[in-house]
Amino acid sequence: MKRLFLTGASSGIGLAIAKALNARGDEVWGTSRDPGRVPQLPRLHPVRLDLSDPNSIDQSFKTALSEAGHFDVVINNAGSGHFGAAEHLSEAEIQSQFQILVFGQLQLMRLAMAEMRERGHGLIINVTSLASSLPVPFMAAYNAAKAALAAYTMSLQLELPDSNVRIVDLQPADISTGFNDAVPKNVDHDARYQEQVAKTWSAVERNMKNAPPPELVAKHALRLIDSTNPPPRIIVGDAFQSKVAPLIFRFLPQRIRVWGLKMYYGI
């Protein structure tokens, strides 16, 4: 039985991860901002954590590590989104992605850190996006922070490559949840963007009908969990996604890779 700290555990891929383990047995600390929208299931334990608040992820941690006694597995899950024309956001909308996708779990990264050093092993998984290098259009600011995640969880990566600690770049692509009904959308700033908006949210809602279930990354979060020596990273999504398009992606020179996403985007 191990023992994880898992954020984001109320809805979506979070949700999915946290009723996996909890189905094998595993102990669940599991966060939201609502404690009460975590299942009740025995050895899963509702935790509240906003992570807009340094205090509040502070504190949601080293109470959850008191009960816990240590956690095993670490899961930076909970996010949020942003659709808008990235020439109007406004610099609170950027600064409110960027702390909840960046900083915020860069301080439960460090609260994880510390208390696995000093026991010798754990690990951290960082669950980023495939948007961090195929941007989605008018997601800037979360395609960017993800994009930033993604480099620090590498950067760590390369600094303590002889640590037990292992940390690991999840990066889910497409995967079918409520996340676009909680996105919030501002969208009116600007008539020249119109038609490019209505043409890009409704390819984000086609592929998110058609994409695989949470289910798929709590199957291979499970995997790396289990791993003696789990990938860096790894994308999770249907075959296209995860596997098509990072290879090509790779190889096209930026005026190509720009083309590209605009054809399959429609716009």
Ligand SMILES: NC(=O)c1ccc[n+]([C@@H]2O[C@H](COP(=O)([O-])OP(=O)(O)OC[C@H]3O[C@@H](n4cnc5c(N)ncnc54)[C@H](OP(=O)(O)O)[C@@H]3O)[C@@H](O)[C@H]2O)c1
Given for the second form:
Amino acid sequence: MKRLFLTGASSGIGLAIAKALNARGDEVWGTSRDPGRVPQLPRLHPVRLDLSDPNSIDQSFKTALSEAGHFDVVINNAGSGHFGAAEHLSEAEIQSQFQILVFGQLQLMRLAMAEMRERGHGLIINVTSLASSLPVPFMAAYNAAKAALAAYTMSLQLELPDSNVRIVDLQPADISTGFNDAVPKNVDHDARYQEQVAKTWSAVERNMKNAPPPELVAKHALRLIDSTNPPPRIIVGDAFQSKVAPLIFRFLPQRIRVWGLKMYYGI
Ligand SMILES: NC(=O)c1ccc[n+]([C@@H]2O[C@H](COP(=O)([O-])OP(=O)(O)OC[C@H]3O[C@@H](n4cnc5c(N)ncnc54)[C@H](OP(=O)(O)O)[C@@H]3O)[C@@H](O)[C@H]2O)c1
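So that was the form predicted on its own. Now I'd like the form predicted together with this ligand, please.
Okay, now the whole complex, with that chain kicking things off.
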């Protein structure tokens, strides 16, 4: 039986992971900004956490840790997006994305690592995104924040001396969740972008609808948790997005990559 701290356990990927862990008897401290949204299940302990508030991050991890005693695994999954032209993103919007998707996650990772390094054992899974290398148009701050967390994760993998504390970058491709429903759209104030914005959003919605369910990510997360030597990075999604596209992109010049992504989103 493992003890895990899992952010964003109230919906989508986090909820699927929480349920899968619960079904096999693991003990999970699962977070939401409103703990009432975390399902009532035995061994699933709801924790309040708001990644936009550093005090909340500190408090929720420390409270959960004092209840749990230790964490074998910490999964940094919670996150949200935005939609709007990069040219017009406000400082506040960019900062908010970086707080939620980078600084908040790093704060949690530091807290988790301090405890795991002391015990000499543990696994941290950072849920970034395929968008870290194949960016989605009109989600510039999201793409950039996910790329920052992916690079930070890889830096830690380079630096960590041989130890049983492992860090994995789990990159979902499109996964069918309610993620888009929570995305604030800031798209109205520049008519020059209207057509591309509309085309991109319909492609994003279509991709999401046809995407695999979050249980696929849960299945891979459980495999990572059970592995004695987990891979540093995995991409999870349908075969085209998770295998074919990243492989082709690796060998293409940047000009063709940009062209290919524009074709993919129809803009
Ligand atoms: N779905 C995809 O296609 C996809 C693709 C690539 C990467 N991802 C990544 O996968 C992760 C999970 O996304 P999902 O698709 O499962 O979306 P989701 O269904 O919208 O779930 C997001 C989770 O994050 C929590 N959350 C959102 N903002 C938060 C904040 N400020 N502080 C604390 N918790 C917050 C939500 O909890 P509350 O609202 O209850 O607080 C919810 O549990 C995210 O990091 C996302 O970027 C998703």
